[in-house]
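Given next, in structure tokens, is a single chain: the form predicted alone.
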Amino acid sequence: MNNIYSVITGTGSYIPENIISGNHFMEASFFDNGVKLEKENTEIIHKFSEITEIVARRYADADLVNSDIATIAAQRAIDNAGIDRETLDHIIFCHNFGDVKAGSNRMDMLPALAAKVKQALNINNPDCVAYDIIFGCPGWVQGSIQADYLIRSGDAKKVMVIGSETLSRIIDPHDRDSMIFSDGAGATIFEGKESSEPTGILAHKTQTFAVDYASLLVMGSSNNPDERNGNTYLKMNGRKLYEFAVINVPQVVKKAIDKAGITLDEIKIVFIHQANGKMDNAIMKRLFKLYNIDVVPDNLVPMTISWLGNSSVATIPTLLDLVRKDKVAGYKIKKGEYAVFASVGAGMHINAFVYKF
């Protein structure tokens, strides 16, 4: 007897031509509890980049607000499908702060990001259905998770889910953690496909934690006490996120690994949330702990971190594009190869998919 899976036929994605590098920081004046930092910008630059891995970040162009490239890696992710854009069933639009013009810092999120994607994709189909998902970065993995609900219901056949952020309008530039992130935009096309075989996603997992961490990661006033007019930024509390991370992510990936009923050695590849290269390595090396195994294999996670910084939701889907593609070094999706997607951000939430490509 045949079943439905959610299968992916086609991605993504839009990476902002604008590379912003550490000089772009070194005239910053950077503060902490309301007092400037007295080391040389040099050293908080280069001491940031050991931590997390990252030279280099993207931002996008001033004309260019969040639906704007979100609709453009929609666009790409239905060309590389080969469908026709009426016959999808949702959009699934995955962010946090809407659109944010430039020099803004003023949220828009009426109507939702999906309808505007919809309306600029000239969709007219009334039931292609179009809306967000508020989820903090593991937002695309969770819409994800949705898509594959809906395909397996019966209720959908073809779902397109989006994360796309501009988090450079929403940073304090008086933030040493603002260096970390980034702008982007992928986009996946779920379809559903018969087969007697289990392929596309076979079992996922979603545990939010929101009692004793959801501070953090919140709004709040700059860091510079003379800049405090009402606006709030990203701010986020990132020793104690990197702990939380390390011990909580790989238990959750266990789960959803063991749900699909498969080993550890049997996955291939793991897309995960590209949020600080130190701290995603320490996760791998504790999922692989978890199952007694010591060394975690070369070539199996890749990484975009430090040429592209942490896009928020759009990290995993459009490094899925890119390994699709054949554009990082060393990786290859291999048909009836086994891959785990993970993530973890604002809420707190933690979540995976296992795929069967």
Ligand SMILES: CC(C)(COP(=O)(O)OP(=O)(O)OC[C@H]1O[C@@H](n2cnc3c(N)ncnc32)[C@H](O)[C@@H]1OP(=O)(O)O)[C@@H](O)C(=O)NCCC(=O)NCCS
Given for the second form:
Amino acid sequence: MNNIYSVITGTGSYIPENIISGNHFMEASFFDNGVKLEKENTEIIHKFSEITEIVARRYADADLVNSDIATIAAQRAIDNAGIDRETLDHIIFCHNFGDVKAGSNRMDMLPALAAKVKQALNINNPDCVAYDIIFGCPGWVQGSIQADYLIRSGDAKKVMVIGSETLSRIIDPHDRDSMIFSDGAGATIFEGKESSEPTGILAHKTQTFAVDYASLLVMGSSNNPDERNGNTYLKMNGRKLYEFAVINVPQVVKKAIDKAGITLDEIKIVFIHQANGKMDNAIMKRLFKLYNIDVVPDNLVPMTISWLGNSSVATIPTLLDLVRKDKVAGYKIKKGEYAVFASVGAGMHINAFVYKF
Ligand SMILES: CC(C)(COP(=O)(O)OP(=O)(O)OC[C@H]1O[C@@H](n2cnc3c(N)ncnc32)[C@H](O)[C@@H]1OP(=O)(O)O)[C@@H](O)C(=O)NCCC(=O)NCCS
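Switching forms now, from the form predicted alone to the form predicted in complex with the named molecule, please provide the structure.
Next comes the full complex, and the chain you just saw is listed first.
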């Protein structure tokens, strides 16, 4: 008997050209608890790279907003899938801050960014429904899970899921944790495929831990007391977030793998949210520990964090696009192989899906 499965048929991304290295922060004045840090910036920047593995990140050009870079990624995904854009049933745009003009710190979410992308792509078909999902960094994974529900119901045949963000516009220049964040856009086309053999998205799992953990990533005022001017910036409790993620992400990933009816050793590639290198390594180690395996195999987890930083919802669709197009050394997608996609972020949400290429 044939079932409907959600299969990735096209990907696209936009990586801003502005490379922001550690030197960019040499003149910054960093504060913690309202007090200026005494350490030299060279030392802070060096320490930052040591604990996160991030040496560079990307910032979008000042004349572009989030929906602009998303449109470029979306057009590339449509071209890559080779589909007529008018045949898309849904555009799901995952972000958290809307369009923020350079220098403004104001978030603009009306109309929904998905509608702006639909307009920019000149898609006339009113049956192509365009809306946004606000789901922290795991937005693109959740959008993909939503696409799977739409496709398997039979209501939709083609869904585009976009993850795009310009975090450089909402970070506090006086907070050293801001050096984690980056800008970028990724888009993915999912299509329904009838098959007697399981393929595409096989299983997924999402959890939300709000009562104890919703305040780990929030908007707050500047670390610099002289800059408390009503603007709010992305703030995180890095240490608590790290502990939360390392304990809980492996459990959710295991739940998804169990639902798919396979085991961890069958997974050949893991697309994990590029939060920071140290945290991702610790999560993978813990995941393998759940299966009583001490060493994470080489060439399982492609990483872009060192040169692209953390672009929130955009990290996984960008990584997927790069791997699909053979742009990440040592990684190649092979037909029939199993993959896991997993993310964690503001909410706090954790999600994962198992995919068969
Ligand atoms: C933010 C984070 C990098 C801080 O690392 P940490 O090891 O917990 O930091 P600690 O508070 O224990 O401090 C360790 C050292 O690093 C320094 N440090 C902490 N944060 C720093 C930063 N952002 N930049 C530079 N140095 C930093 C501390 O001053 C301390 O230095 P010292 O040993 O000389 O005294 C870490 O908590 C983390 O990765 N959290 C998760 C963040 C994340 O992924 N967010 C995105 C979620 S979607």
